[in-house]
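Take a look at this single chain, the form predicted alone, given in structure tokens.
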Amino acid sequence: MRRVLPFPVLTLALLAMWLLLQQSLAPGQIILGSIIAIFASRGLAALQPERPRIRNPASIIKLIYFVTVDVFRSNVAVARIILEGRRHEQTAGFLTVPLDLHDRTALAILSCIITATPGSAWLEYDSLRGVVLIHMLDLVDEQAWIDTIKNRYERLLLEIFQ
């Protein structure tokens, strides 16, 4: 049964999201929907993709109330810089955080969160030297930032996968 889907989770999902934006639960549609969500799923175990370890799920909760407080945040501030237009300094910049994560898991959470963020981009990842660029819209303090991304978000990551 692996064999034929590999992650069975997935491909239900996939299923149900091609049947919600289709707006249909005509027989076709699901067998066109299973399909494609088959074969997704199995291009997927094609890649061999590690399975994550989660060592605490608790700090699953604690990571997912940050993100939604800084989010929130952000979108205020980005919004706030929008209306001010023009009396507002510029300080966009790059900003270069050194990593303690290796977890390919934990660095992909970390990336999509950092550029969920309204007001962040990350960029490019470094593995060698361990090194993420990030585009911040309003870089006022960079050591700020970088206390803010380690402490808040790389301990928690740390604590849920290593």
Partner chain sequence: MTDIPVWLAIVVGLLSLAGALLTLVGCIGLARFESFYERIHAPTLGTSFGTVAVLLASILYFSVTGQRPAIHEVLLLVFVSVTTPVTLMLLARAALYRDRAERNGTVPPSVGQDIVVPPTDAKS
Contents of the next structure:
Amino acid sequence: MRRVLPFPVLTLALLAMWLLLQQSLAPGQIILGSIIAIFASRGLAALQPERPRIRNPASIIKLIYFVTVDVFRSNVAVARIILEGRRHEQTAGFLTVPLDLHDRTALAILSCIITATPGSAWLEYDSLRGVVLIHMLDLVDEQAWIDTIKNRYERLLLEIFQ
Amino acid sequence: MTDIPVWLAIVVGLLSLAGALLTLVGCIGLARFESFYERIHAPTLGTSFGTVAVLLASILYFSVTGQRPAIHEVLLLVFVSVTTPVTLMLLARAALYRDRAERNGTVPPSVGQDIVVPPTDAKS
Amino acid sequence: MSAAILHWLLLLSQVLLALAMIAAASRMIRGPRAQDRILALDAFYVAAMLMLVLFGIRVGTAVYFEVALVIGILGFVSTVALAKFLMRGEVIE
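Write the structure block of the form predicted in complex with its partner chain for the protein whose form predicted alone appears above.
Once more the chain from above appears, this time first in line as the rest of the complex follows.
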């Protein structure tokens, strides 16, 4: 099983993408999509990526919920900052956050979450010291943001991956 | 588009309006903010809920008017939400690198070990 | 009646997106630096993509969706290539 299908989830996702693009569930499309998906996932296996170990799948739902709520909230907040045009207070600033997270997949997910949220952007990460540089649009309370990142996201990602 | 229900017209129209408005606000922010690092936050408005609203409108419209549910817009949403952070992070890193190389003093030093950045005279 | 409501709301949304594209284009022209222009180009691509999705709803065909997908992919690839160029001076090393 492992030799034919090295990445079962990826293969299923590719098949789903194929069927969505074709917009049909005809048997021919399923066969063609499966062949393409199997070959593509074996192509990825040739690159020998690190295989992420997911410990706690239930937390993924919680993480998705948190991210959706936070992205919506910061959409409103950033839209308000732009429309009010209060640019003389200079609340934007850089923030360094020490992280306990070391799993590469988890770090990639955390960086995508932080950058996709309006109002915060992941700039650079140092793997030796485990420190990340983040730019915040509304940096009024530095410690509050560090707590949000560490308690809300990092704890969940630690639960999921480590 | 002759025989669509009124509720569908209103919901689809308002959803697309909301998405377009969010994208517009994001682009206004892009034009208005004063430094590059502030501007990098603006386009995410359009790529997060701006895109969600417009694609939801499209899914609703084609699902109700067509015979089968049209959910292939989900692909576009997944694609946009995965690629935007990657492009923004790459751009931000490029900007950090250039600002540090020119030593114009507005960016913090590298959080990692001290990498020696050669000074350049690029001005564009 | 309902067709008219949808028509005008969609038209208004497209006008808003066009304004968004103008705002992004103004940042592209003003700069001041290369990274600002590339960021503006990326936002421009996203607005163009949403514009095409709205065109698809107005015309009532799903063909525009494929165009939007292609624009999204091209926008991603070109922005990544340009960012890479800014950082290293080369796209392929």
